[in-house]
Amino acid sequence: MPVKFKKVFFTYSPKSPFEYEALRDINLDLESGKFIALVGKTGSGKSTLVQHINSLIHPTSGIVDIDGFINSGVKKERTKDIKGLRKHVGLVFQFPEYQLFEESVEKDVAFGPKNVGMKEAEAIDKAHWALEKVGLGKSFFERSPFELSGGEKRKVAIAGILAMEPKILVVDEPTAGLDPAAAKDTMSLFKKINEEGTTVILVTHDMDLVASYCDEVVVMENGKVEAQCSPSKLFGRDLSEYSLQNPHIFDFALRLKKRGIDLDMSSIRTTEDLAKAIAKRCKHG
(Lines of atoms letter the chains of each structure in order from A and count residues from 1; the text may use other names and numbers.)
(Lines give C-alpha, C1' and ligand atoms only; values in the text may rest on other atoms or scores of the structure.)
(Ligands and ions follow the chains in the order given, each with its own letter.)
Protein backbone atom coordinates (compact mmCIF):
# COMPACT_ATOMS: atom_id res chain seq x y z
CA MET A 1 0.00 0.00 0.00
CA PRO A 2 1.19 3.58 -0.60
CA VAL A 3 1.63 6.50 1.76
CA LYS A 4 -1.28 8.91 1.26
CA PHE A 5 -1.48 12.53 2.40
CA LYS A 6 -5.06 13.80 2.34
CA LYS A 7 -5.65 17.55 2.74
CA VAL A 8 -2.78 17.86 5.24
CA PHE A 9 -2.01 21.22 6.82
CA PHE A 10 0.58 21.79 9.54
CA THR A 11 1.27 24.94 11.55
CA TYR A 12 4.16 25.44 13.96
CA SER A 13 3.43 27.36 17.20
CA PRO A 14 -0.24 28.03 16.41
CA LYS A 15 -1.92 31.02 18.06
CA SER A 16 1.43 32.53 19.02
CA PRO A 17 3.63 35.32 17.63
CA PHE A 18 5.78 32.57 16.06
CA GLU A 19 2.93 30.89 14.15
CA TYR A 20 4.12 29.50 10.82
CA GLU A 21 2.20 27.40 8.31
CA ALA A 22 4.72 24.81 7.07
CA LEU A 23 2.41 22.53 5.06
CA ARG A 24 -0.56 23.71 3.00
CA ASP A 25 -3.19 21.35 1.64
CA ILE A 26 -0.88 18.42 0.88
CA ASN A 27 -2.50 15.74 -1.27
CA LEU A 28 0.14 13.20 -2.21
CA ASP A 29 0.44 9.48 -2.97
CA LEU A 30 3.84 7.82 -2.56
CA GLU A 31 3.82 4.41 -4.21
CA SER A 32 5.21 1.37 -2.43
CA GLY A 33 8.53 -0.04 -3.62
CA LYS A 34 9.79 3.10 -5.31
CA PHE A 35 12.92 5.18 -4.71
CA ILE A 36 11.40 8.66 -4.30
CA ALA A 37 13.22 11.98 -4.00
CA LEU A 38 11.74 14.88 -2.05
CA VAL A 39 13.36 18.12 -3.15
CA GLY A 40 12.99 21.85 -2.59
CA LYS A 41 14.86 24.73 -1.05
CA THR A 42 15.39 25.09 2.71
CA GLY A 43 12.08 25.96 4.33
CA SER A 44 9.95 24.40 1.57
CA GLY A 45 8.43 21.85 3.97
CA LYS A 46 10.38 18.68 3.10
CA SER A 47 11.49 17.72 6.60
CA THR A 48 8.14 18.65 8.11
CA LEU A 49 6.38 16.42 5.60
CA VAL A 50 8.52 13.34 6.24
CA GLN A 51 8.17 13.69 10.01
CA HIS A 52 4.45 13.10 9.52
CA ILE A 53 5.18 9.70 7.99
CA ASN A 54 6.14 8.14 11.33
CA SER A 55 4.08 10.46 13.57
CA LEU A 56 6.95 12.48 14.99
CA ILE A 57 4.51 15.34 14.43
CA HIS A 58 0.76 15.30 13.76
CA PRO A 59 -1.17 17.27 11.15
CA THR A 60 -2.93 20.41 12.26
CA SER A 61 -5.67 19.05 10.01
CA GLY A 62 -5.95 16.25 7.49
CA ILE A 63 -4.82 12.62 7.46
CA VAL A 64 -1.68 10.68 6.58
CA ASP A 65 -2.33 7.00 5.85
CA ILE A 66 0.90 4.99 6.08
CA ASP A 67 0.09 1.46 4.90
CA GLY A 68 -2.92 1.46 7.23
CA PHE A 69 -1.32 3.34 10.12
CA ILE A 70 -3.16 6.65 10.55
CA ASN A 71 -1.63 9.99 11.56
CA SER A 72 -4.47 12.48 11.87
CA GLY A 73 -5.22 16.00 12.97
CA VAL A 74 -7.95 14.43 15.12
CA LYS A 75 -6.38 12.70 18.11
CA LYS A 76 -8.95 9.90 18.44
CA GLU A 77 -8.35 8.87 14.81
CA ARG A 78 -4.61 8.33 15.24
CA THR A 79 -3.02 4.90 15.31
CA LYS A 80 -2.41 3.77 18.87
CA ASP A 81 0.38 1.37 17.85
CA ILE A 82 3.17 3.96 17.66
CA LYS A 83 5.87 1.32 18.17
CA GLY A 84 4.48 -0.63 15.24
CA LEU A 85 4.50 2.49 13.07
CA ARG A 86 8.07 3.40 14.06
CA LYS A 87 9.14 -0.14 13.18
CA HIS A 88 7.32 0.10 9.85
CA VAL A 89 8.86 3.48 8.96
CA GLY A 90 12.57 4.02 9.58
CA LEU A 91 13.75 7.63 9.67
CA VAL A 92 17.45 8.37 9.18
CA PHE A 93 18.07 11.96 10.19
CA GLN A 94 20.82 14.16 8.77
CA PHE A 95 24.10 13.35 10.59
CA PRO A 96 22.56 10.30 12.35
CA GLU A 97 25.96 9.40 13.82
CA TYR A 98 25.44 12.17 16.37
CA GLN A 99 22.81 9.91 17.98
CA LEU A 100 25.24 7.06 18.72
CA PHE A 101 25.64 6.55 22.46
CA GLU A 102 26.27 2.91 23.45
CA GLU A 103 29.67 1.48 24.41
CA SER A 104 29.82 -0.94 21.49
CA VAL A 105 28.62 -0.95 17.90
CA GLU A 106 26.43 -4.04 18.33
CA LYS A 107 24.71 -2.62 21.44
CA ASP A 108 23.98 0.63 19.66
CA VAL A 109 22.39 -1.15 16.69
CA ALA A 110 20.46 -3.53 18.98
CA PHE A 111 18.92 -0.66 20.97
CA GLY A 112 16.02 -0.09 18.55
CA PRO A 113 14.90 -3.72 18.31
CA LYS A 114 15.07 -4.06 22.10
CA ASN A 115 13.02 -0.89 22.45
CA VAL A 116 10.15 -2.44 20.46
CA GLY A 117 10.11 -5.57 22.61
CA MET A 118 12.69 -7.92 21.11
CA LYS A 119 14.60 -10.12 23.55
CA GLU A 120 18.27 -9.23 23.94
CA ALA A 121 19.69 -12.28 22.16
CA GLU A 122 17.34 -11.78 19.22
CA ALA A 123 18.12 -8.05 19.11
CA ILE A 124 21.86 -8.76 19.02
CA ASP A 125 21.35 -11.26 16.18
CA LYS A 126 19.34 -8.65 14.32
CA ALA A 127 22.09 -6.09 14.95
CA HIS A 128 24.73 -8.43 13.51
CA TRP A 129 22.54 -8.99 10.43
CA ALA A 130 22.07 -5.24 9.90
CA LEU A 131 25.77 -4.48 10.37
CA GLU A 132 26.71 -7.14 7.83
CA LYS A 133 24.16 -5.60 5.47
CA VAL A 134 25.88 -2.18 5.61
CA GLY A 135 29.30 -3.77 5.15
CA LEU A 136 30.55 -3.80 8.75
CA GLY A 137 31.61 -7.33 9.63
CA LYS A 138 32.44 -9.12 12.89
CA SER A 139 35.54 -7.04 13.53
CA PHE A 140 33.27 -4.03 14.17
CA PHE A 141 30.75 -5.63 16.55
CA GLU A 142 32.64 -5.03 19.82
CA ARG A 143 34.30 -1.75 18.84
CA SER A 144 33.28 1.59 20.30
CA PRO A 145 31.28 3.59 17.74
CA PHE A 146 33.27 6.67 18.74
CA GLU A 147 36.51 5.16 17.40
CA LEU A 148 35.17 4.78 13.87
CA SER A 149 35.57 7.02 10.83
CA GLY A 150 32.78 9.38 9.83
CA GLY A 151 31.56 7.04 7.08
CA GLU A 152 31.64 4.02 9.41
CA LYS A 153 29.67 5.89 12.08
CA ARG A 154 27.07 6.79 9.46
CA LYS A 155 26.79 3.09 8.55
CA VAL A 156 26.32 2.10 12.20
CA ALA A 157 23.50 4.63 12.55
CA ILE A 158 21.86 3.34 9.36
CA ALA A 159 22.24 -0.26 10.59
CA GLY A 160 20.35 0.76 13.74
CA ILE A 161 17.37 1.66 11.56
CA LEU A 162 17.69 -1.38 9.26
CA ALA A 163 17.71 -3.68 12.30
CA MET A 164 14.04 -2.75 12.73
CA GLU A 165 13.40 -4.08 9.18
CA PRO A 166 11.28 -1.10 8.08
CA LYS A 167 9.06 -1.35 5.02
CA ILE A 168 9.59 2.37 4.37
CA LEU A 169 12.97 4.07 4.84
CA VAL A 170 13.14 7.88 4.96
CA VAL A 171 16.65 9.34 4.65
CA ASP A 172 17.33 13.06 5.15
CA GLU A 173 20.40 14.37 3.27
CA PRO A 174 22.23 11.04 3.82
CA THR A 175 25.47 12.08 2.07
CA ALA A 176 25.95 15.35 3.98
CA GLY A 177 29.52 15.63 5.30
CA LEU A 178 30.75 12.48 3.53
CA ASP A 179 33.60 12.35 1.04
CA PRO A 180 32.63 11.31 -2.53
CA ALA A 181 33.61 7.66 -2.07
CA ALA A 182 31.66 7.30 1.18
CA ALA A 183 28.70 9.14 -0.34
CA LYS A 184 28.60 6.77 -3.32
CA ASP A 185 28.90 3.79 -0.98
CA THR A 186 26.00 5.06 1.12
CA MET A 187 23.72 5.71 -1.86
CA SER A 188 24.54 2.32 -3.38
CA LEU A 189 23.44 0.76 -0.08
CA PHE A 190 20.09 2.56 -0.21
CA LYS A 191 19.61 1.53 -3.84
CA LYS A 192 20.24 -2.10 -2.92
CA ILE A 193 17.77 -1.85 -0.03
CA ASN A 194 15.18 -0.41 -2.42
CA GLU A 195 15.78 -3.17 -4.97
CA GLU A 196 15.08 -5.70 -2.21
CA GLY A 197 11.58 -4.23 -1.78
CA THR A 198 11.85 -1.37 0.71
CA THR A 199 10.33 1.97 -0.25
CA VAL A 200 13.03 4.65 0.05
CA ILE A 201 12.19 8.35 0.41
CA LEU A 202 15.24 10.56 -0.07
CA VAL A 203 15.21 14.17 1.16
CA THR A 204 17.94 15.99 -0.72
CA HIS A 205 19.19 19.15 -2.42
CA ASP A 206 21.54 17.13 -4.63
CA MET A 207 19.92 16.70 -8.02
CA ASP A 208 22.77 14.48 -9.20
CA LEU A 209 21.63 11.92 -6.60
CA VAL A 210 18.07 12.25 -7.89
CA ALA A 211 19.24 11.58 -11.45
CA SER A 212 21.37 8.58 -10.52
CA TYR A 213 19.16 6.74 -8.04
CA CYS A 214 15.50 7.83 -7.98
CA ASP A 215 12.40 6.62 -9.84
CA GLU A 216 10.26 9.60 -8.93
CA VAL A 217 10.72 13.14 -7.64
CA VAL A 218 8.40 15.36 -5.59
CA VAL A 219 9.13 19.10 -5.66
CA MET A 220 8.04 21.23 -2.71
CA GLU A 221 7.81 25.01 -2.53
CA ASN A 222 6.34 27.15 0.26
CA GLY A 223 4.73 24.19 1.98
CA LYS A 224 3.01 22.89 -1.17
CA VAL A 225 3.67 20.10 -3.65
CA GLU A 226 4.54 21.80 -6.94
CA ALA A 227 5.37 18.72 -9.03
CA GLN A 228 5.44 14.93 -8.88
CA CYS A 229 7.00 13.17 -11.86
CA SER A 230 9.93 11.12 -13.11
CA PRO A 231 13.36 12.79 -12.84
CA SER A 232 13.72 12.96 -16.63
CA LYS A 233 10.47 14.93 -16.90
CA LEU A 234 11.64 17.39 -14.26
CA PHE A 235 15.11 18.02 -15.64
CA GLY A 236 15.21 20.52 -18.43
CA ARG A 237 12.64 22.82 -16.85
CA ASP A 238 13.64 26.14 -15.35
CA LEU A 239 14.23 24.99 -11.78
CA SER A 240 15.58 28.32 -10.54
CA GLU A 241 12.17 29.27 -9.13
CA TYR A 242 12.59 26.34 -6.71
CA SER A 243 16.25 27.23 -6.02
CA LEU A 244 17.26 23.95 -7.67
CA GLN A 245 19.64 23.13 -10.49
CA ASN A 246 19.61 20.42 -13.11
CA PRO A 247 22.13 17.59 -12.59
CA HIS A 248 25.54 18.34 -14.12
CA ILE A 249 25.26 15.50 -16.62
CA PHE A 250 21.85 16.72 -17.78
CA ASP A 251 23.07 20.31 -18.17
CA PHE A 252 25.92 19.03 -20.32
CA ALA A 253 23.51 16.98 -22.44
CA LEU A 254 21.32 20.06 -22.94
CA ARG A 255 24.32 22.05 -24.14
CA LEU A 256 25.12 19.30 -26.66
CA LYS A 257 21.52 19.32 -27.84
CA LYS A 258 21.63 23.08 -28.37
CA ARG A 259 24.69 22.52 -30.58
CA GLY A 260 22.71 20.23 -32.83
CA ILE A 261 23.29 16.77 -31.32
CA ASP A 262 19.74 15.41 -31.07
CA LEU A 263 19.77 13.26 -27.92
CA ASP A 264 16.97 11.31 -26.26
CA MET A 265 16.95 13.23 -22.95
CA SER A 266 14.50 10.80 -21.31
CA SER A 267 17.15 8.06 -21.32
CA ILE A 268 19.95 10.11 -19.71
CA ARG A 269 20.56 9.65 -16.00
CA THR A 270 24.29 8.93 -15.70
CA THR A 271 27.57 9.54 -17.56
CA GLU A 272 27.27 6.06 -19.07
CA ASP A 273 23.76 6.87 -20.34
CA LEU A 274 25.05 10.04 -22.00
CA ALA A 275 27.91 8.17 -23.66
CA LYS A 276 25.47 5.57 -25.04
CA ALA A 277 23.09 8.30 -26.30
CA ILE A 278 25.95 10.09 -28.10
CA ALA A 279 27.21 6.82 -29.60
CA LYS A 280 23.70 5.94 -30.79
CA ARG A 281 23.28 9.39 -32.35
CA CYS A 282 26.65 9.17 -34.12
CA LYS A 283 25.84 5.67 -35.40
CA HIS A 284 22.65 6.91 -37.02
CA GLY A 285 24.29 10.01 -38.38
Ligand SMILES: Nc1ncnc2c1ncn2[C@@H]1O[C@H](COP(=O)(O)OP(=O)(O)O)[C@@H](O)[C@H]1O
Given for the second form:
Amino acid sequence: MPVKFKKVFFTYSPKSPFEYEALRDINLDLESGKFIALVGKTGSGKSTLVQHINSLIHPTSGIVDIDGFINSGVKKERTKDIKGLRKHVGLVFQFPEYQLFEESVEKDVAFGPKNVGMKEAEAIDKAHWALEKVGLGKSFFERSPFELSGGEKRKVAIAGILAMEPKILVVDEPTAGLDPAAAKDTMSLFKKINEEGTTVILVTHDMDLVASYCDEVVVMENGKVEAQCSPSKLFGRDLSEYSLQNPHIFDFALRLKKRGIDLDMSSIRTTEDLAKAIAKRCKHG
Ligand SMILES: Nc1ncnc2c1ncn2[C@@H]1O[C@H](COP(=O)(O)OP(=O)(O)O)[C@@H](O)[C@H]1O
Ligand SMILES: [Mg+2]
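For comparison with the form predicted alone, kindly provide the form predicted in complex with the named molecule.
Whole complex next, starting from this chain.
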Protein backbone atom coordinates (compact mmCIF):
# COMPACT_ATOMS: atom_id res chain seq x y z
CA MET A 1 0.00 0.00 0.00
CA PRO A 2 1.75 3.17 -1.14
CA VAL A 3 1.32 6.39 0.85
CA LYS A 4 1.46 9.81 -0.77
CA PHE A 5 1.48 13.16 1.00
CA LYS A 6 0.58 15.99 -1.35
CA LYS A 7 1.17 19.57 -0.20
CA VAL A 8 0.19 18.74 3.37
CA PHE A 9 0.15 21.51 5.98
CA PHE A 10 -1.02 20.98 9.54
CA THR A 11 -1.66 23.56 12.24
CA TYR A 12 -2.48 22.70 15.88
CA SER A 13 -5.13 24.86 17.57
CA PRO A 14 -5.64 27.22 14.63
CA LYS A 15 -6.79 30.77 15.38
CA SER A 16 -5.95 30.44 19.05
CA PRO A 17 -3.02 31.80 21.05
CA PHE A 18 -1.59 28.24 20.91
CA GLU A 19 -1.66 28.08 17.10
CA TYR A 20 1.34 26.09 15.85
CA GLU A 21 2.18 25.04 12.32
CA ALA A 22 3.64 21.54 12.79
CA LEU A 23 3.76 20.40 9.15
CA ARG A 24 4.73 22.66 6.27
CA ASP A 25 4.23 21.59 2.67
CA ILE A 26 4.92 17.87 3.05
CA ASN A 27 5.30 16.04 -0.28
CA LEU A 28 6.28 12.47 0.26
CA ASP A 29 5.97 9.12 -1.52
CA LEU A 30 6.36 6.05 0.67
CA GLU A 31 6.57 2.86 -1.34
CA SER A 32 5.04 -0.46 -0.40
CA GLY A 33 7.06 -3.15 1.30
CA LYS A 34 9.93 -1.02 2.55
CA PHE A 35 11.35 -0.53 6.03
CA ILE A 36 11.36 3.25 6.28
CA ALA A 37 12.79 5.38 9.07
CA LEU A 38 11.38 8.80 9.87
CA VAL A 39 14.03 10.72 11.78
CA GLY A 40 14.45 14.24 13.13
CA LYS A 41 14.85 16.00 16.43
CA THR A 42 12.12 16.24 19.04
CA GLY A 43 9.40 18.59 17.85
CA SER A 44 10.28 18.28 14.16
CA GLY A 45 6.81 16.90 13.37
CA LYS A 46 7.35 13.13 13.12
CA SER A 47 4.44 12.04 15.30
CA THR A 48 2.16 14.61 13.71
CA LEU A 49 3.07 13.29 10.26
CA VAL A 50 2.46 9.61 11.02
CA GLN A 51 -0.90 10.31 12.67
CA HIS A 52 -2.07 11.52 9.24
CA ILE A 53 -1.45 8.06 7.79
CA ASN A 54 -4.29 6.45 9.72
CA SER A 55 -6.45 9.56 9.73
CA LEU A 56 -6.17 10.24 13.46
CA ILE A 57 -5.67 13.85 12.46
CA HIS A 58 -6.56 15.57 9.21
CA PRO A 59 -4.44 17.96 7.17
CA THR A 60 -5.22 21.64 7.53
CA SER A 61 -4.70 21.68 3.77
CA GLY A 62 -3.47 19.18 1.20
CA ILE A 63 -4.20 15.45 1.07
CA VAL A 64 -2.76 12.13 2.13
CA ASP A 65 -3.57 9.30 -0.27
CA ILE A 66 -3.17 5.87 1.31
CA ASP A 67 -3.71 3.61 -1.70
CA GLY A 68 -7.02 5.30 -2.47
CA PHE A 69 -8.10 6.09 1.10
CA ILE A 70 -8.06 9.87 1.18
CA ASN A 71 -7.28 11.94 4.28
CA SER A 72 -8.05 15.53 3.40
CA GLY A 73 -8.50 18.89 5.04
CA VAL A 74 -11.82 19.05 3.17
CA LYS A 75 -14.35 16.82 4.91
CA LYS A 76 -16.24 15.97 1.72
CA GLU A 77 -13.08 14.60 0.11
CA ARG A 78 -12.20 12.39 3.06
CA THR A 79 -12.71 8.61 2.92
CA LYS A 80 -15.57 7.78 5.27
CA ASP A 81 -14.47 4.20 5.85
CA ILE A 82 -12.03 4.99 8.66
CA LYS A 83 -12.33 1.45 10.05
CA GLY A 84 -11.32 0.09 6.65
CA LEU A 85 -8.29 2.34 6.63
CA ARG A 86 -7.29 1.40 10.19
CA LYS A 87 -7.50 -2.28 9.31
CA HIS A 88 -4.70 -1.65 6.84
CA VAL A 89 -2.67 0.92 8.76
CA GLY A 90 -1.66 -0.01 12.30
CA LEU A 91 -0.16 2.73 14.44
CA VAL A 92 1.74 1.86 17.60
CA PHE A 93 2.10 5.03 19.67
CA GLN A 94 5.06 5.93 21.79
CA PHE A 95 4.53 4.27 25.20
CA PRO A 96 1.52 2.29 23.90
CA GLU A 97 1.35 0.41 27.19
CA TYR A 98 -0.63 3.33 28.63
CA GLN A 99 -3.48 2.39 26.31
CA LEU A 100 -4.04 -1.11 27.63
CA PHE A 101 -7.40 -1.34 29.35
CA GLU A 102 -8.99 -4.79 29.21
CA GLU A 103 -9.00 -7.25 32.13
CA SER A 104 -6.94 -9.87 30.30
CA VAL A 105 -4.11 -9.81 27.81
CA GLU A 106 -6.05 -11.82 25.20
CA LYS A 107 -9.10 -9.54 25.47
CA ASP A 108 -6.94 -6.48 25.04
CA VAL A 109 -5.36 -7.85 21.89
CA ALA A 110 -8.71 -9.10 20.53
CA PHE A 111 -10.27 -5.64 20.91
CA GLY A 112 -9.07 -4.34 17.53
CA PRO A 113 -10.20 -7.31 15.43
CA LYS A 114 -13.58 -7.31 17.23
CA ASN A 115 -13.94 -3.61 16.64
CA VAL A 116 -13.67 -4.13 12.88
CA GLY A 117 -16.36 -6.81 12.93
CA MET A 118 -14.64 -10.10 13.70
CA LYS A 119 -16.60 -12.63 15.78
CA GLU A 120 -15.49 -13.09 19.41
CA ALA A 121 -13.99 -16.60 19.01
CA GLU A 122 -12.19 -15.69 15.81
CA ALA A 123 -10.83 -12.48 17.38
CA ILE A 124 -9.51 -14.45 20.37
CA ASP A 125 -7.79 -16.91 17.98
CA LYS A 126 -6.25 -13.98 16.15
CA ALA A 127 -5.14 -12.51 19.50
CA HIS A 128 -3.42 -15.77 20.44
CA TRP A 129 -1.65 -15.83 17.08
CA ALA A 130 -0.45 -12.22 17.51
CA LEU A 131 0.68 -12.84 21.10
CA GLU A 132 2.74 -15.87 20.04
CA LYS A 133 4.25 -13.70 17.33
CA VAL A 134 5.52 -11.13 19.84
CA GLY A 135 6.84 -13.93 22.04
CA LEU A 136 4.10 -14.05 24.69
CA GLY A 137 2.96 -17.66 24.97
CA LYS A 138 -0.13 -19.29 26.49
CA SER A 139 0.80 -18.47 30.08
CA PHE A 140 0.20 -14.78 29.32
CA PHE A 141 -3.21 -15.04 27.65
CA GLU A 142 -5.39 -14.76 30.74
CA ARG A 143 -3.20 -12.53 32.87
CA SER A 144 -4.08 -8.93 33.58
CA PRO A 145 -2.09 -6.59 31.36
CA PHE A 146 -1.50 -4.35 34.36
CA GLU A 147 0.61 -6.87 36.26
CA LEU A 148 3.17 -7.32 33.45
CA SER A 149 6.61 -5.75 33.14
CA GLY A 150 7.05 -2.62 31.01
CA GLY A 151 8.54 -4.60 28.12
CA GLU A 152 5.77 -7.21 28.26
CA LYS A 153 3.08 -4.52 28.29
CA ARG A 154 4.59 -3.00 25.22
CA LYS A 155 4.56 -6.42 23.52
CA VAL A 156 0.85 -6.74 24.31
CA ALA A 157 0.20 -3.33 22.75
CA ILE A 158 2.16 -4.30 19.63
CA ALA A 159 0.28 -7.61 19.44
CA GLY A 160 -2.96 -5.60 19.51
CA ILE A 161 -1.92 -3.90 16.29
CA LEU A 162 -0.47 -7.04 14.66
CA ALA A 163 -3.76 -8.85 15.32
CA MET A 164 -5.28 -6.57 12.68
CA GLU A 165 -2.68 -7.86 10.17
CA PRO A 166 -2.02 -4.36 8.83
CA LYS A 167 -0.39 -3.79 5.45
CA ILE A 168 1.40 -0.79 6.92
CA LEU A 169 2.81 -0.83 10.44
CA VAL A 170 3.75 2.55 11.87
CA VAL A 171 5.75 2.44 15.10
CA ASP A 172 6.49 5.68 16.94
CA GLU A 173 9.72 5.44 19.00
CA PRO A 174 9.04 1.77 19.81
CA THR A 175 12.26 1.13 21.70
CA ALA A 176 12.21 4.25 23.92
CA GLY A 177 12.66 3.18 27.53
CA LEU A 178 13.25 -0.52 26.77
CA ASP A 179 16.39 -2.31 27.94
CA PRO A 180 18.82 -3.26 25.13
CA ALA A 181 17.68 -6.90 24.92
CA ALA A 182 13.99 -5.96 24.74
CA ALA A 183 14.78 -3.25 22.19
CA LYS A 184 16.61 -5.77 20.01
CA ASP A 185 13.73 -8.27 20.26
CA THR A 186 11.27 -5.59 19.26
CA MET A 187 13.32 -4.48 16.27
CA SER A 188 13.89 -8.09 15.13
CA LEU A 189 10.14 -8.61 15.25
CA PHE A 190 9.54 -5.57 13.02
CA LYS A 191 12.22 -6.79 10.62
CA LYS A 192 10.52 -10.17 10.37
CA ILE A 193 7.13 -8.56 9.80
CA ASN A 194 8.67 -6.41 7.07
CA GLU A 195 10.23 -9.46 5.43
CA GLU A 196 6.79 -11.07 5.39
CA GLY A 197 5.57 -8.16 3.23
CA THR A 198 4.34 -5.43 5.60
CA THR A 199 5.57 -1.88 5.08
CA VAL A 200 7.17 -0.68 8.30
CA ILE A 201 7.49 3.01 9.12
CA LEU A 202 9.73 3.53 12.13
CA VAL A 203 9.80 6.89 13.91
CA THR A 204 13.08 7.24 15.76
CA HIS A 205 16.06 9.42 16.45
CA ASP A 206 18.31 6.43 17.00
CA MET A 207 20.50 6.34 13.90
CA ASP A 208 21.99 2.99 14.94
CA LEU A 209 18.54 1.48 14.39
CA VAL A 210 18.34 3.18 11.00
CA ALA A 211 21.72 1.71 10.00
CA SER A 212 20.83 -1.80 11.12
CA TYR A 213 17.26 -2.14 9.91
CA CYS A 214 16.05 0.42 7.37
CA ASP A 215 16.06 0.61 3.55
CA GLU A 216 15.12 4.24 3.35
CA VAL A 217 15.27 7.27 5.59
CA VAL A 218 13.16 10.43 5.68
CA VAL A 219 14.67 13.36 7.58
CA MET A 220 12.36 15.96 9.14
CA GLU A 221 13.31 19.36 10.41
CA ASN A 222 10.99 22.06 11.65
CA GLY A 223 7.84 20.57 10.09
CA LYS A 224 9.44 19.95 6.71
CA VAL A 225 10.94 16.96 4.93
CA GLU A 226 14.61 17.78 4.41
CA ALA A 227 15.75 14.56 2.76
CA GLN A 228 14.53 11.16 1.60
CA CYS A 229 17.28 8.73 0.65
CA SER A 230 19.00 5.46 1.42
CA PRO A 231 20.61 5.38 4.89
CA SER A 232 24.12 5.04 3.45
CA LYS A 233 23.65 8.29 1.51
CA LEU A 234 22.88 10.11 4.73
CA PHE A 235 25.55 8.66 6.97
CA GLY A 236 28.97 10.22 6.99
CA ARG A 237 27.42 13.67 6.43
CA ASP A 238 27.42 16.27 9.14
CA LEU A 239 24.02 15.65 10.69
CA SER A 240 24.31 18.13 13.54
CA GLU A 241 22.08 20.64 11.71
CA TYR A 242 19.26 18.12 12.22
CA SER A 243 20.41 17.41 15.80
CA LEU A 244 21.10 13.85 14.71
CA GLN A 245 24.19 11.75 15.28
CA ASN A 246 25.77 9.41 12.80
CA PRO A 247 25.46 5.74 13.77
CA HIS A 248 28.32 4.68 16.02
CA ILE A 249 29.85 2.47 13.33
CA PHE A 250 29.99 5.37 10.87
CA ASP A 251 31.41 7.67 13.49
CA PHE A 252 34.11 5.08 14.17
CA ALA A 253 34.81 4.58 10.43
CA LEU A 254 35.18 8.35 10.03
CA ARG A 255 37.80 8.39 12.82
CA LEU A 256 39.67 5.52 11.12
CA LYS A 257 39.60 7.45 7.84
CA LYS A 258 41.21 10.46 9.54
CA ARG A 259 44.04 8.10 10.53
CA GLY A 260 44.50 6.81 7.00
CA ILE A 261 42.27 3.72 7.01
CA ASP A 262 39.54 4.33 4.48
CA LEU A 263 36.85 1.63 4.41
CA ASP A 264 34.11 1.30 1.82
CA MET A 265 31.09 1.82 4.10
CA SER A 266 28.40 1.37 1.44
CA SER A 267 27.60 -2.20 2.42
CA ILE A 268 28.40 -1.93 6.12
CA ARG A 269 25.31 -1.95 8.35
CA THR A 270 26.32 -3.54 11.64
CA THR A 271 29.24 -3.76 14.06
CA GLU A 272 29.83 -7.29 12.78
CA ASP A 273 30.14 -6.02 9.16
CA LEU A 274 32.58 -3.35 10.33
CA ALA A 275 34.71 -5.84 12.27
CA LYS A 276 34.87 -8.10 9.19
CA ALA A 277 35.95 -5.20 6.95
CA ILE A 278 38.70 -4.18 9.38
CA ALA A 279 39.92 -7.79 9.79
CA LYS A 280 40.08 -8.13 5.99
CA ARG A 281 42.15 -4.95 5.75
CA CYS A 282 44.54 -6.19 8.46
CA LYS A 283 45.06 -9.51 6.63
CA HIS A 284 45.65 -7.90 3.24
CA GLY A 285 47.55 -4.92 4.57
N1 LIG B 1 -1.57 18.68 20.65
C2 LIG B 1 -0.72 19.65 20.31
N3 LIG B 1 -1.05 20.97 20.42
C4 LIG B 1 -0.19 21.93 20.06
N5 LIG B 1 1.05 21.72 19.60
C6 LIG B 1 1.44 20.44 19.48
C7 LIG B 1 0.60 19.33 19.83
N8 LIG B 1 1.27 18.19 19.61
C9 LIG B 1 2.49 18.56 19.15
N10 LIG B 1 2.59 19.90 19.06
C11 LIG B 1 3.75 20.66 18.58
O12 LIG B 1 3.98 20.34 17.21
C13 LIG B 1 5.37 20.17 16.96
C14 LIG B 1 5.62 18.80 16.37
O15 LIG B 1 5.33 17.83 17.36
P16 LIG B 1 5.49 16.27 17.11
O17 LIG B 1 4.84 15.91 15.83
O18 LIG B 1 5.05 15.59 18.34
O19 LIG B 1 7.09 16.16 16.94
P20 LIG B 1 8.07 14.91 17.11
O21 LIG B 1 7.24 13.67 17.08
O22 LIG B 1 9.01 15.01 15.95
O23 LIG B 1 8.79 15.10 18.41
C24 LIG B 1 6.08 20.41 18.29
O25 LIG B 1 6.57 21.72 18.31
C26 LIG B 1 5.01 20.22 19.32
O27 LIG B 1 5.24 21.04 20.45
MG1 LIG C 1 7.01 12.18 18.54
